[in-house]
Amino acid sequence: MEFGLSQEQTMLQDSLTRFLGDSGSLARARVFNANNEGRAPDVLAGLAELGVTGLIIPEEHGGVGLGLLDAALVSEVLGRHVTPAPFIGSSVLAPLALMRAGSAGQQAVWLPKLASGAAVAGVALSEATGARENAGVTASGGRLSGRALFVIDFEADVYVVADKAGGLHLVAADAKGLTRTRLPTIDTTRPVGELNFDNVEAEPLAAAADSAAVVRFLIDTGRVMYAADTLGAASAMIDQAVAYAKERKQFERAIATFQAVKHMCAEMAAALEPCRSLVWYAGHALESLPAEASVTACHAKAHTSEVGTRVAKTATEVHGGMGFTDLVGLHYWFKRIGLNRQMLGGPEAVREDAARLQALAA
């Protein structure tokens, strides 16, 4: 029994880290955030060539084969560079759902160009998790109407949107009656979004026996992807807290000889270290686990979103002032884990729905 990353998976993150501290991903960050750019379609671009946009298609519609758990470690790589480009919805999600749910001719059509990198693809997915007041989609007869928030890697050519009947449909991106509004959130890295829907024509998923459960498994999914962005983006802030402690010197001494400062950074990654096979053990449990797979989904992303934002404060007081300043960037990551906690579900509601799939709550 393995309990540690095979040689392939480790290569996997080594090369995907070299080609973003190559391409210098906060400065990229930087530009990203100050163009108001929905893409970057040069580090799409090299990721696409890395094979990550294809990472869990299969060969035969151009993609590399991999797994779940092998999608976690990308997007733990993506989260400790706060890389802005689209990974949970447009390679995780959207692949998932055409191939969970789509047609043999949607899969022909779809898979291949978000492979490629051709193509970008949405994900709605929040009403399924807790709609919000006036929000949520209905279908009938081919056609949406309704309204879906915080809609993930939002710039795209076309969207997987869930109905509140547990429903799945592919809505194009110039479809007629539908409005695209983006959303201000506190990370500037991942465009989300609104979609509104007048009557708009859809193309059903319906390949799928019950495609409720296909929306489980995907909410299961981009909860455990998030929560790896999490761990990636608070293990680069604990790494920047430890280098800028020693180097930063207060009474003639670096401040990372004072004891305070050495419990500050010890308890961040004491922390953070457990939620590390956590987050694995759930990228594992997805394909190979699925009686634990909902479960083991929520109780990482409850307690990995909990504990980044504990690591998000601590690192930015260990900097003292300077880790309010733009000139460190440190809040490039401090929001990016923001966001990764509310997404697909903030950790007391994630924790209800861990009780409830557990009959611990009605």
Contents of the next structure:
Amino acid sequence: MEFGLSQEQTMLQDSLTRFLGDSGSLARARVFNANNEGRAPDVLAGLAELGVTGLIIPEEHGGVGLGLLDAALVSEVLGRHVTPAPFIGSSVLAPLALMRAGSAGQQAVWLPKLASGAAVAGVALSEATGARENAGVTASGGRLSGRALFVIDFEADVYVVADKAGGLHLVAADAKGLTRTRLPTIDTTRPVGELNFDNVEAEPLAAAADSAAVVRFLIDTGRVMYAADTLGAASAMIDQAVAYAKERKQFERAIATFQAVKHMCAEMAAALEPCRSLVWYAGHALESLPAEASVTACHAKAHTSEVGTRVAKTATEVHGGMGFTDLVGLHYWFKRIGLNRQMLGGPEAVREDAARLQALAA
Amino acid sequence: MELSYGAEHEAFRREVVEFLQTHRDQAPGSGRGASALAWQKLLIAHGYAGRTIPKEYGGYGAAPDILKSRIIAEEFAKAQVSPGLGGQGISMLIPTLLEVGSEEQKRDIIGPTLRGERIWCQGYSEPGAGSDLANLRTKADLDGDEWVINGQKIWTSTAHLADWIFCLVRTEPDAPKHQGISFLLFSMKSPGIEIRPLIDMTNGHSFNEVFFTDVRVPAGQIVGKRGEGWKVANAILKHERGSLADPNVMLSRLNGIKELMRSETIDGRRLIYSPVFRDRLMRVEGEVMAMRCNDLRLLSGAVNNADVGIAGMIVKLQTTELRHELERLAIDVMGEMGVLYGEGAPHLRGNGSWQWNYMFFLGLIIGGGTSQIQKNIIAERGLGMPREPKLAIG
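Now show me the form predicted together with the partner chain; what you just gave was the form predicted on its own.
To see the whole picture, the full complex is given below, headed by that same chain.
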């Protein structure tokens, strides 16, 4: 029995941490934001070099062939460093859609490009978890019409699109009739956007026996990835709050000696540490415990979001006025956690999903 | 990640299940009657109680195997069969003696204690020594070959049922406070002991105040040397990692709330169809699930001797607070029905266990190191934050 990370998994996190540390995580995120960049080619190239872009793609298609727990561990490190790079859409959900629902030909075309970082894939999945503003995409005769909001990894070359009937499609970013609009959000490290389809040519991803089940699996996986990103971001915020409290002096002593401040930090750590165990379990369950995977993914997303939101607030407060400034930059993590919370279902929506899955709702 | 226990342990699980099927009709209810003592003997003989205690001291003598101990606990809980006797003699004194007791103490005390023939209480806390336990004042002076004990203990669980007490007393008044304490053992039938019940908010009588007036105890009834009592009392702390929580109990309480929500109605409508209550239920479920995963991580850490960092330090704080909140949800689900209490109350649900646990777990939030002390420990030992500077006195 072993509930924990293997040596290889720890090494994966360590090597990624070294790379992101060297390339200056917050500094790079600031430049990305200031220049309104769509992609950070240097960061993407580094991630490709480390095998992160091809993490879950089979070796025969140029990837590393690792699992979804490994992907969650990468997501955690990216969140920890507020890394301005595509991952959840382009390196996890899109490859997964191709691997589970794509034809051999589609896999042979796209998987090597995603693995090498030569192409980025966006994922339009928001409406499958609850449509706002009557958005939604319908497929007819190989063409798509309608609207998809909150597309993940929006600055992409190709999109995986879920339609209203549970079908999945591939759409080129330059397809005729496709209008792309970036949606500015609080989180400036990961672009999201809106796609408008006016009779757009699309390739169906139709090799799966049950396409709706694949969509469900993408949602579950995406939720675990966002939970992991929040876990990383929140633990970085706790570390910064603790370090700041040890440094900052008021009333002739480090504020870390005040119990009021200490207890804020202890509460954050005590609430977040079980989330780490939960995210590991949920990442493991996706591929190894199929009967539990969906409910566990819901709880990982909802609970980690709730704790993450509390940590984001409290860690900012520990910094006093400086926490509110751009100077310290703590708000990059605050906003990353804020975006993760809402994507693919906020806590209430996801908990309702967990209740439905257990036949507890009407 | 490998969550299976493996072939050897699954075979062991089958043995336990088989034992339970064969013998479950002999299992006692609550209490310490003759059937409980007979059951305890049977469990020791099969290695389901006193499992790792050496044979010569009255145990079963198995090599420590954390997973096997876990399997025993899981299967007894699943079968809702008594896992044998508990109490502070078995859970605290025996491990302490195994760690630091003399050969004579091990031979004389462990066997009868394990078999339930000698019941113990623990004399640690005092009115002026709660969170600051080392501040205790009950004193023992050596007079010839006897200690003479004077002072008061409080929160003494089961003192009114106990045959003996293991007690921290101050024997070296001039030494620094942690170095002036000794660990004594003596009979609760000794002249000069007065026990007063301390009724708790559940109406229960488990706690007592115990007063000592010139209680005379043979000088040899000491564990460790004079002044080593603090070390003796802490000798078993290192075994305690993660042992406090049983997330499986929490899970079965959670399932109880689901049942309650399926059966309870308001205006004829089942509570499970109330989105507000359902959301609270799912919220608690997520938290329980997180603590269950955390527990698996601690178990794995103990089995594989791996460092689990802060994950162990947070268990007392998180589980007691969560359990209190969980019981609260059940009370709210019942609405006005939730305030019913006391044996035989009309309309009472779950035998009043929801209110009882709700209050009892508030006690556990405070007892054994308050939530505030837990937060200090997490901040100082877990996060490396500095201690509060001591006030300059005088």
